[in-house]
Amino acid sequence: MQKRILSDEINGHIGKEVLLKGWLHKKRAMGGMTFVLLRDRRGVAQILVEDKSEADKLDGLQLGTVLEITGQAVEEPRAPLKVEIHEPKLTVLLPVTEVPPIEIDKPLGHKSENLDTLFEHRVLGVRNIQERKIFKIRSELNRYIREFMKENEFVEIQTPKILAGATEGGAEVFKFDYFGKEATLAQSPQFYKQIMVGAFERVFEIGPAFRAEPSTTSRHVSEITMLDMEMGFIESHEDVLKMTEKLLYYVLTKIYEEHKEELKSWNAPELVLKPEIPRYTVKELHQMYTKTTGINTIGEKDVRPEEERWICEYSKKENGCEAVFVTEFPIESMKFYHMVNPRDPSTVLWADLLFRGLEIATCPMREHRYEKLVEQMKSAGLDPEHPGYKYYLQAFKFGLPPHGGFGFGIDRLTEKIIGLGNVKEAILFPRDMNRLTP
């Protein structure tokens, strides 16, 4: 049986007969000849069909038809891969006769008014060569993350996404019936990754998280993919920030080094990054933004989206780095498991990582002392005796070292790497308050 050759391997078989299998990606007739583009997982190959009886096999068939083609590999500078298949014999493995609702051989619209159409036809749209690049880059991003984590002795874990209650707090959770009991979808693996510090010291997870946010903005979705990390035996919050910036620098430089052509085809912004990411406190950012723009944000407990965009542009220009840490959030913003800043009890040891104007990660140090944690839970109006906290607190009662970590948005980082305008464009099948399909 003849071995199948993939599109990017044809150059190594000039002058030989090759067997190709794939999808009919495009066909056009010119002066008695038919040109066929056949798509496979590596790219597209061009086939010249001069025999009318072979060309007739495609009559009435639409894009997506599954084909097997044998023919001679011939050099052709004008072909996509500088090689073309001549004297082909076509076998239709699976015919498609219905006209597809979108033309996948042409660029797909990514303007805001076209996004509903883009997502509605995502099943076919991802067959578009340009669209595939988004998700190839996303896949490679995950690979580089895992490489970095392994190199730094992190153990990959998988944690439950069905929980007994919204133990992290907040009303933006999905609730559902679980065999007669109320359950929620996990907003993050927060408690579990802290628990696992007691076993492995360093752990991470790449997985889904669910937020019932009634929002249709370009930065929010209901189902997100997060990289969550937790590391024990840290000396200070700075250890968490150092690990975060090392990860960011590693994965971004790898992406930009090894996927130049894909990024160039999307007109992705040039990477402006340094190994050490500049740090600004929330207080400093508010003061700088207020002084520059005249818009007073001094005293606000959070950072506005416009401030995030402003500080990244400022840092890109002044520091040569378009990533920024915003540190020392006011204590009014803290969650019960955060550690209060011992140098300034009005702030928390929590930083946000911003990249190209968007929050990519939250990077806090945790409160690891059992008695102090219980005290902070009570101050937040939470009941430490609640069954949902029993096993979490057990880990602290029996010894957790100083630790911290981050929740890192894979969707948002992919969006910003490529230069897309909406986080949903970086998600295969996005979910928001208006979309449950496909």
The other form holds:
2 protein chains.
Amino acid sequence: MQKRILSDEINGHIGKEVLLKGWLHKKRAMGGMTFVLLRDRRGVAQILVEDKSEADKLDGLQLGTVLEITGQAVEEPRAPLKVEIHEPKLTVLLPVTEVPPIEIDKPLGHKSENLDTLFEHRVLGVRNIQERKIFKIRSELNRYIREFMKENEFVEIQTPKILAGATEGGAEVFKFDYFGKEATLAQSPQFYKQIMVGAFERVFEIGPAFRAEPSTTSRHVSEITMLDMEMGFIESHEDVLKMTEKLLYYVLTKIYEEHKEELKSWNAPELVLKPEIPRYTVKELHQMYTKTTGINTIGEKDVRPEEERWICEYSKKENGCEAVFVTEFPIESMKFYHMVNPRDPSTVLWADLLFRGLEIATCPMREHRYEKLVEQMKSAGLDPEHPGYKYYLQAFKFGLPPHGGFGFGIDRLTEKIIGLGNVKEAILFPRDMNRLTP
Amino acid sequence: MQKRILSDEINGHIGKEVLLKGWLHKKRAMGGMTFVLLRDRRGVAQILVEDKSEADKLDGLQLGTVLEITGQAVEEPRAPLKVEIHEPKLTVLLPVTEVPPIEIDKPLGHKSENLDTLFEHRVLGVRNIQERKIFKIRSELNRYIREFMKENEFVEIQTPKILAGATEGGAEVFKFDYFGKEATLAQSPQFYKQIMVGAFERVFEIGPAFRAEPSTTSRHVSEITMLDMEMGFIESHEDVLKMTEKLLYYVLTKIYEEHKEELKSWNAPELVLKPEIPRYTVKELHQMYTKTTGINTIGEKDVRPEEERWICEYSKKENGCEAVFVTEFPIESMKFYHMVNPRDPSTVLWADLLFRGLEIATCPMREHRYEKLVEQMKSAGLDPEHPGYKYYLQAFKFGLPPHGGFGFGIDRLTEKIIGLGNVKEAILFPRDMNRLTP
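Hand over the structure of the form predicted together with a further copy of the same chain; the form predicted alone is what we had up.
Let's see the whole complex now, leading with the same chain.
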């Protein structure tokens, strides 16, 4: 039996007979001849069908029909890969008789008003060559992240997504019946990654996290993919920020090196990044923004989305770096497991990493001292005896070193790398308030 | 500030002052001297404390206390790493004052009657050096799998765990309220990986899957980690089996090469594996088992656990291979998306991969023809218009090539590699009917 070759291998078989398999990607009749484009996982091959009885086999068949084609590989400077298949014999492996509801052979629209149609037809949309580049890049992004984590001695962990109770705050949690008990879906692996610092010092996880946010913005979905990292024996918050910027620089420069063509086809912006990411405190940001725009944000406890966009633009121009750390968040935004800034107790050792105007990671230092942690928990109105906390606290009682880490949104990072406008475009099958399918 | 070195780096600093950080792993007084073992992520360092005022710093402190130690690195043939720290200065970074509820400095018991205690104290148990080897091996297992998948051109995907409704059968599914609609937790990425064959031909995912099985055996948990693969344009079921055995051989030989010491310390069995895995049909297995044991299983629709153990033992002895494919399952065990065996319609193109007596993967071929699939769905009493099926079927209607894949249990594979007796021992924080914490 002849071995299948892939579309980008034809060049190595000029003058020989080859066997191709794939999907009917395009069909065009021109003066008695038919040009067929066949799509496979690597690309698209051009086939010239001159024999009418062969062309007739495609009569009534639609794009997406699965074909097997044997023929002669011939040099042809005008063909996409400078090579064409002549004298083909076609076998229809699987006929498609209905017209597909979306275009498969040209880029799909990503205008915000069309997004719902895009997601509704995602099952076929992912076959679109332009569309699948997003998910190829996303796949590689994950791979580069893992390379970096391995290189820096982080152990990959897999922690439970079914939890005993709402732990990080009651709202925005999916609840369900678990053999007669109430269980919730993990909003993050926060507690588990901290616990695992006790075993490996450095751990990470890439996995799903669930947020019951009744929100339909372009930044929120109810199922996200998170990269979570945690590292122990840090000297200070600085170590966390250093590791974060090293990761970002490694991963982004690699993506831009390895996926030039795909990024270009998406009109992705040029990468403007430095190994050291500029830092601004929340206070500084409010002051700079207020001074420049005249809109007064001084004293605000959070950073406005328009400030996030502004500071990234600013830093791109002034520092040659479109990523920015915003540091020293006001104490009001603190979670009980964060560490208060010892130099300024009105702030917390928490930084946000912004990239191209969007928060893509939060990078806090944790409170690792048992008594202090219990105290902070009580101040936040939480019960240290709750089963969701009891085990967590055990890790501290029996010795956890100073540590910190980050939560990185893989969806948002993919969105921003490619220059998409909505986080859902970077997710294969997004979930939000209104969308639970496909 | 002096830079921390790790326990296995001391050898490179003989005669110099070093800074170590870690956990108090053991403390032993001997004739006026105190030996301290300090644990870090790489191993354990031995420190000789002769100065009483330094030793006194540890008075009343328990194992797990977080320490910083500076001292002279000195050659010492009797010490574990042939090196010892002399004239140390100790700093207590974080005191532990309560006696830990489990042993951290010696291997924990893994007897079946102690397992509940093991999981109850897992937060501290993972710090145990012997215990953490399990999860280091598991982490590396994932890495080798990804290496193999990349090498074979599989694209990693991340598919939703929140689904619109029970799809693969109604029972054993966790259900919850999703903004007023009923949602379920994914039992597997089955439909999505098949859908994604339409985009990439070859895809895989490593992620959680949820099974509401009211079962407390040593083989079942309600949250598992699955490696799911799917490949398109296969010639026959054979291609799926070939890819499965290639993966198993690659990953296992690599694990056994790279983790000799850890596996030895767990008394893991020697690996007895061949690149080509022996195959037996269900019928053959029943006949062989019946003939040998006198227990009549002929005609049974499923394979008994004791048959699984027997055939692996048999194959280990007779074929030099402790992995086995059991093929051609009776049609009764078929799911609607499986392909009926064209050579024998009383069986289905489904193989189980057994390793060391346990099913660790199922490797079926799928029915890819739309009309046939709808027909099989209806025969199974399912409604093709259900939102859980509607989108799935779209992928077939608009052209999916012949395909097949596998679902590999990462937990079970880890269990069997190390030679543990219960799948839960291979999971960081296992979930079953009775256990929802830690």
